[in-house]
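So this first bit is one chain, no partners, the form predicted on its own, shown in structure tokens.
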Amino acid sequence: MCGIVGYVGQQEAKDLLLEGLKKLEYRGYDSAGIAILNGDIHLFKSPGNIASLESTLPSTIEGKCGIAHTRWATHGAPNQTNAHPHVSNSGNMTMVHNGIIENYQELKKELRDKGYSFKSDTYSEVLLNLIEFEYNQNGQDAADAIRKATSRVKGTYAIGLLIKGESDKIYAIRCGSPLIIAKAQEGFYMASDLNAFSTTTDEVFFPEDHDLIILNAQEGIRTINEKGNEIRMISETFQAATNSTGKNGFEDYMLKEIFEQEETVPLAMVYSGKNNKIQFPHITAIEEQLKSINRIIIIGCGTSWHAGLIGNYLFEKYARIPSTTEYASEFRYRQPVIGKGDLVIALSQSGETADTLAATRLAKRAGATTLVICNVPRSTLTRETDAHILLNAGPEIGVASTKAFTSQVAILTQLAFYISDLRNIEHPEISGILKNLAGLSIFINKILGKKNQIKELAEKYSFAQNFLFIGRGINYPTALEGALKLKEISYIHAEGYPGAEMKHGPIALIDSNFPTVAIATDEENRLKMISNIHEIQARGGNVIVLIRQGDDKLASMADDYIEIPATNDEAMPILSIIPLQMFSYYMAKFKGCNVDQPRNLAKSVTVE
């Protein structure tokens, strides 16, 4: 959610804090602010996005020691008050923070009681002052007081602190928040995700929960554990990616993350067309348990979570293992009867996602086998779980989640065969699929050569305030992640349904100006898409149907239609979701939306 960074050390802050605060913006986007401490603390702090802030800031600010935030609202609204970073009381402190403090009401009231007041709305600025309070009373040992604060916290947390007169360092810690510390020869970073680190930076730190990180310029780094023992940090090298962060003559993130899918699901492919064989680096630790599990659960959210009831299709039909797809929300909550034999895979594009981390943990302490495919290298899934597979998407920057998800597919297609395999099940077909979907960058530059065709879809639909999404088999969670991507971006309401359902009860919405999209590219169940477009049209609704090449029939059917190069059916949902977000997208460019921040959403839920 909220994006954070601090910086201190041998260079002007400003610029290298406003630098990380745009890698960081699909984090949050309501508001956004910077404090550069240099004898006293200089606090800025603007509404909107980090181009309002930017506008408000002096032409040089000296100080080599700042913290930042683009905030994402999930208590207080998003103006100027609510911004981060706060301060406190007395004016000493100022912080940021990513998280929810769940008892901030009591901690509230206690702190009132005590004589505090508090200018915003939000539960960050209750803990600011619960630090302070600590602080004062602990004869001004800030480790301490932190500690001690932290320690009476209910929620989640990660943040940066400055207090005043101490111009060359930095307070840290973390609790169920993603945070990382890394040093630099210019100086040391902390911050909310590793795409806010210069290309400079090489040494990265991953505090545990609760480890208090203390940046000195002068000293270099401190780490103090829950126990109150000094420890000693073990770093990692790290070179943040050069590519894929800027829009490369594109007009918004989105559109290029579309476009990106002919590189990145061919980088997704771990099948090695050489000796036939299908080879995840990073699983070999869990490959017996894989060879004699006896039932798969998928859990994600959103996106991911569509991603996973495919993958359900692929392990039932070719590993022939009980699967299904849980919403991690749901999941952690339901006291799910879970334990050694089960294979948790967890999906996210982040590996931060709040649900997922929580529904993995309860996963693993019941003794399954965890296992996260995700995008992002040392992340906290990828660190917790006790295997992983890597997108290898490069970063999304778009809020709506397009490349991630193909890939996501292209890996869960593959694993599907993997543990069919290492299970000694036998499916010829198995090597012609994974032919296929090694050479399906030609197909995604095929569609992706439609662009203007859907362009004019998208404007001749742009009247609707309603669309129907339907599919079976292996394209229905393409129907819903079509569906989730339109109303996303667009805002438009749309719904996605099994066609098969379409008569126990969404028919009824059915008229002229609820258009359906039917995904009839698969020919499993073709005939039976057939019967459902009839049924729509009979009741005057307009259909745009996605075919497979030459399908002729289809095409002389539908009202529109979208035409994807003809493949085998375990590849479809990888292209056929491709025009969609294409549509998606085209429809909110003719509504003025905002493709790449859309309202009320954020890149990574990394709170609950």
Ligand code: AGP
Second form
Amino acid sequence: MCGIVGYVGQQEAKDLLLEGLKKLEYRGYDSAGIAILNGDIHLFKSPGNIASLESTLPSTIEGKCGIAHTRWATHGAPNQTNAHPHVSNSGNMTMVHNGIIENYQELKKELRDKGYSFKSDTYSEVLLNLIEFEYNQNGQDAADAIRKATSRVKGTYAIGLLIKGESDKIYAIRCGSPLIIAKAQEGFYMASDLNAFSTTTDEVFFPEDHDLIILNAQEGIRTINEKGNEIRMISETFQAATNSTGKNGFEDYMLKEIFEQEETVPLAMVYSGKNNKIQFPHITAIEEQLKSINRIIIIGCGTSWHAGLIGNYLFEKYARIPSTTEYASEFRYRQPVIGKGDLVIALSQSGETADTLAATRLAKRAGATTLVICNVPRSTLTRETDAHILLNAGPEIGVASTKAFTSQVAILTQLAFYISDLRNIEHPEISGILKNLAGLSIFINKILGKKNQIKELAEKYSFAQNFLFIGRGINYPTALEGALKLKEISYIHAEGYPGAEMKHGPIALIDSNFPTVAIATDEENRLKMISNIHEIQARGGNVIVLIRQGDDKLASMADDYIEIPATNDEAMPILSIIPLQMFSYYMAKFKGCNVDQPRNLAKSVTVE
Ligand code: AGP
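Right, the form predicted on its own is done; let's see the coordinates for the form predicted together with 2-deoxy-2-amino glucitol-6-phosphate.
So here's everything in the complex, that chain up top.
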């Protein structure tokens, strides 16, 4: 979950590294550091975010070769000592690392027995000193030392390494963690993902696991594969994301991305009203399989898992294919029985989530057809699956996923209809639903216009330390997602439940200090939700109800309500989640939380 960057070229490295690092800050912001090689190693690191690091740096640090790191602490407290880059015992090597080393204790003991000492609690420092040990053993052959040391690692890594005494070179290697190499006008870069690269970048390269990369201003990019052969990686053109950097006048990325949904949901529409057709450009390769699969398994984590639950509902209702939605982390370890007749759909905004990646690899090895629905072009998942569908929502920087969720649901809805059409299942209502989906931006605009009402509601309920979110059917996942939004950015405890589950336990929680959000926007479950609301109010609980516009009966019953423009039930999760995103945003702002970088979280969970 950390971000690593390296640069070597014709320009001073410091500002280029900081610029790249800032674009990776959403990957982790517990601490940050930078090391510049200029004959000597010049190392600066600081707890806190990159701005904290920057405030400690001298205005000039000479040197055209360096590495930098922004950390999400997986092991060892987020403090100065544990911040990367780390320095080896001799002081001649410095390294940044993203990943987890599972067998670090045995390696650390072995090195201690050889006289090594350790400053930090991290396993990254262990790997660095193991490389140094091998380097000193083999006549200072860096490539060989890195190969030998990393071959002993159980776990994942993407590293950047500098060695004093060697000319300005960056050594990089990955296994399981993302690493991308770039050629730019001013030199060469390595980084955790494409966001780090700027508009001066011409080409990008995607190393395979165990490819050893050597970057040097004069020699360019050298690649030595696992067999020790020098190879040339295939380059891909690069177009820097232009709309990712600014907040466009919004106070926070999260608020910007909530408001962007007016544009991004239509961008997820692959349905054309003109010919009444749904066209998914990238999945023709698996079209035959889609006609014959006998089961769909949707895998994901967090918000993506919630979107998957909605997909599950729609695949069964419209494509009539048995479907399940599983946490990727559970799926990968339960020895699932899967094979050729299965379609495994991975949902991942980042395309880098470790558990989702591992689960997808397992499915592929088992012979299942794999498809990823993702928001980051050329992310690892898009490159490792049989087919991919892009959300086209633009970079999502806020750690709390908002626009990706609504685009995931829009894509899944169309995919369910697409597969039902491929399998000649008649649903005359689908074209009407699609037309409504295609016109949702008008309704989204109306909901966004309720910003002040929702802000006032958040202020009214800012006393609450606990919240319950309930919904039924297609809105049960909406309840889960609303609860996740609230808890992850405001740190208020919140749980999502199916409405029918209230009587099986959760209703015991209800009193005047334990409010509930009830999502009653789908026609199908309206009456049952009314019963739930009555049960809660009878026990002194306050209920904020999301209602279909014009539902006066529900409006009169609710303690507070938010009206959602009425449309098909299938589109209701997309509309209903937006006020819940805004509600959570304002609850968090009232608490003074950092909504874009909530404590303990990172945007892309690239470690398990
Ligand atoms: C959602 O707000 C969270 N940031 C988190 O649950 C996220 O959805 C999860 O980590 C999955 O990320 P992915 O979609 O990039 O795979």
